[in-house]
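The chain that follows stands alone, in the form predicted on its own, written as structure tokens.
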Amino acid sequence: MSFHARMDYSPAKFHKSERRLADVGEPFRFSPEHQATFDRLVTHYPAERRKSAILYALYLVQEQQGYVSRAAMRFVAEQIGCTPAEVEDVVTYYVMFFQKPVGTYALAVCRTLSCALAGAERVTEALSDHLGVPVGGTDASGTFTLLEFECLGACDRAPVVMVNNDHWHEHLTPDGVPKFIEDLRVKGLAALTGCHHKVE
């Protein structure tokens, strides 16, 4: 006698995974310039610590093609001497790596406490309404991708928007969104305020 429910082990009762692996896409290789840069940077690490250069390699990939494709992950794995899964772990952990094409300007609105208290959510809503895209979307022109990031470290200048992982705009307000977008269209990165934390 058993207190456990009787289990039906017939094949029809088992769950079949519907997981589909993403298409690898077009083959990827570094340009000669990026390959030379990688070859130089990887020498900063002992041979047995070569995996420490994964971040460098991924930044070079994104600089070259704008995002990190599955084919690029496999290429980086070959360059580093690790598995594609190990590279994918890094890409999916860090939000600064894009896994699909983004617009000319990737707008990352900080949503952590200081920016949230200063109205970051309303800034995101205004950007979404103005561009006609949800968070994670790219506008029809392919110019702007709207993202949300965790703390960008400029809490005293909230709300802060990071553009293309390297440029900053501080104190953006919902009312200032239309001008912000138009200035970016016309002036490019020169339209941004910059960040007082960034030391050249």
Second form
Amino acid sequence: MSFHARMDYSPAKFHKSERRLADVGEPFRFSPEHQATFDRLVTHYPAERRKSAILYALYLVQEQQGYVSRAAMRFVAEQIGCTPAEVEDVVTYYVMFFQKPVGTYALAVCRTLSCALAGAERVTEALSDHLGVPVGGTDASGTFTLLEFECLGACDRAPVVMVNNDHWHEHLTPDGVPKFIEDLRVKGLAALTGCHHKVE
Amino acid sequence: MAYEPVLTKFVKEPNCYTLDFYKAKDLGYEALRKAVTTMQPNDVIEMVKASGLRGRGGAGFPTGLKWQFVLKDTPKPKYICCNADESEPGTFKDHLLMERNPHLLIEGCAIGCYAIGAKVAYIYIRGEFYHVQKVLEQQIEEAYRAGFLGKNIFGSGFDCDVFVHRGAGAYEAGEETALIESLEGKRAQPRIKPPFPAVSGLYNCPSAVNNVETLANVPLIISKGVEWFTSLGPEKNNGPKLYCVSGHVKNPGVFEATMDVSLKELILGDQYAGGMKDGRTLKAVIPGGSSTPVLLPDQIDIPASFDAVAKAGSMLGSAAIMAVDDTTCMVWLAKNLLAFYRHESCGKCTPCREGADWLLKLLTRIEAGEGQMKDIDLLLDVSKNIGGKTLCPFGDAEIAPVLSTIKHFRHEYEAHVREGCCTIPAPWRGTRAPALAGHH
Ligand SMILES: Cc1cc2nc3c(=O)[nH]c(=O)nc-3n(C[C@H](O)[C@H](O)[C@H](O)COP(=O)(O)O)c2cc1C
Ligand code: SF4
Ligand code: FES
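Swap state to the form predicted together with the partner chain from the form predicted on its own:
Starting with the chain above, the whole complex follows.
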């Protein structure tokens, strides 16, 4: 080990793990339907390659639990036949898995170039002000979590927001934010325009 | 002579994504029938080679050659991995194809499998496209029910399964070996090449990674013939091509054309993106996704082909054209894209991982008016230590916005330093300084 004169090697700084660990949470099992779905999806891969189904397993966890707790990671490890560390490795890499509980609606506003050119930065600011939370935060009622995502692949309908990893809303405006939030509160996901090519 | 679209001809019609529609109006799996009942796998490869089809995912590598390289003399299974990750900023063509013409892709996957001797194709779709995935899965099921997938297709003895694999939000999963790692249930981090996927890819078996649009072209080549394909567009840049135009244009969207259409027409032409919004003037163009160097308005009167755009000093990439108007600060633009690269670097190699962080910090400082003149050279210096020194092309991609904006707009960088602020603060931009870190 080499020491650098200007570096702080005091135990206070380095002898503690600074890693943020996901919440352990309640013991976790798939619901019977999710277990059946997982068992079906695993058959898409060669028998000795169950690990390929790990992302699907984690999506099912998240659908059931709202986020991925450490207890759930352990459960997934058993299902896959790998170590919990391998599961954690995957969970912490992919942005679509939440490691702590999020609001009923997780709003992922695209911040990449085409959306930014169409005013995405202002939309995020308006959302942040309206909900009273910074990016990454969940509002007081536990209903909305504000996130920023990178290009969602729908730049022709910028700015876009993805809700709960699944539903979309396009052509957001800063002025439209209060109505957007109100509609979500009242009508739920039905309030969203979707991001299908509306051509029919 | 108006070009008649073949990939997106019917996308505006109701129910165009259904099997019934595909059978009634489009190819209807006749290309697959022709391939598996009248051609040897090698004939298919030869035909794709003769067409000169080049990969639509970014690199423009000839697809026929890629398939030819797939190891044949091995007892191992082989795989087609369809790259539907579509994460290059500005790209949304595969989105349209899969949502509105999924059977063309499914047929392409099956023909690809037949050609390389695979029995399984995985379509790796980005996690954010779940609404598209549902359409795709439903239509795959229809194809199974009709006997176009599954066992003994058209009585030929050829078996083929197509499965959709959902990613979970990682740009780097689009790089072919990272995609394979992700398919194997690991972090999307690239492998060291060689060996190339053609020799040792998915599950260490010979594999071909092909983009969605590339595979969608294959049934067309089989059914309409090599001559038809090579008659479209300039030499070595043949066939139908999808262009995504976004940014400050009147009519953003996906446009199908041949590669003799010019970048200028695509941006300004009435039948394409229709010119700049609000009567503003064009300032700069990113021709092929955020990883490709910026071009100036006087450089875009060139064919939007792989070779012509390369000659102009940029790349056609994924044909994601982003046009910005004169309200755009180019330092801000570079900073926006570096925030993307910093966030998406897979972290496997130091120059890319640390370099992106450095570049973003420097750009943030300069953009906020707190930079010094020497920071501009420092940007160039840091970039020099990234380019060509990384495991995958991501490193070269992340320096493209920095180098090309400094090359063409150095005066804007200098103005920030001199004035101590941004001199082009557009009304559509945010008013608060962003947190430097973001979640990583
Ligand atoms: C960082 C990075 C991201 C990429 N993202 C994508 C992508 O989202 N979609 C895609 O088709 N190709 C992507 N590629 C290109 C692929 O590595 C590969 O070249 C392509 O899928 C091959 O298919 P093709 O020959 O049909 O173009 C990416 C490459 C790199 C280096
Ligand atoms: S260049 Fe960047 S993205 Fe590519 S392997 Fe290295 S760290 Fe990962
Ligand atoms: S930049 Fe927002 S969807 Fe592409």
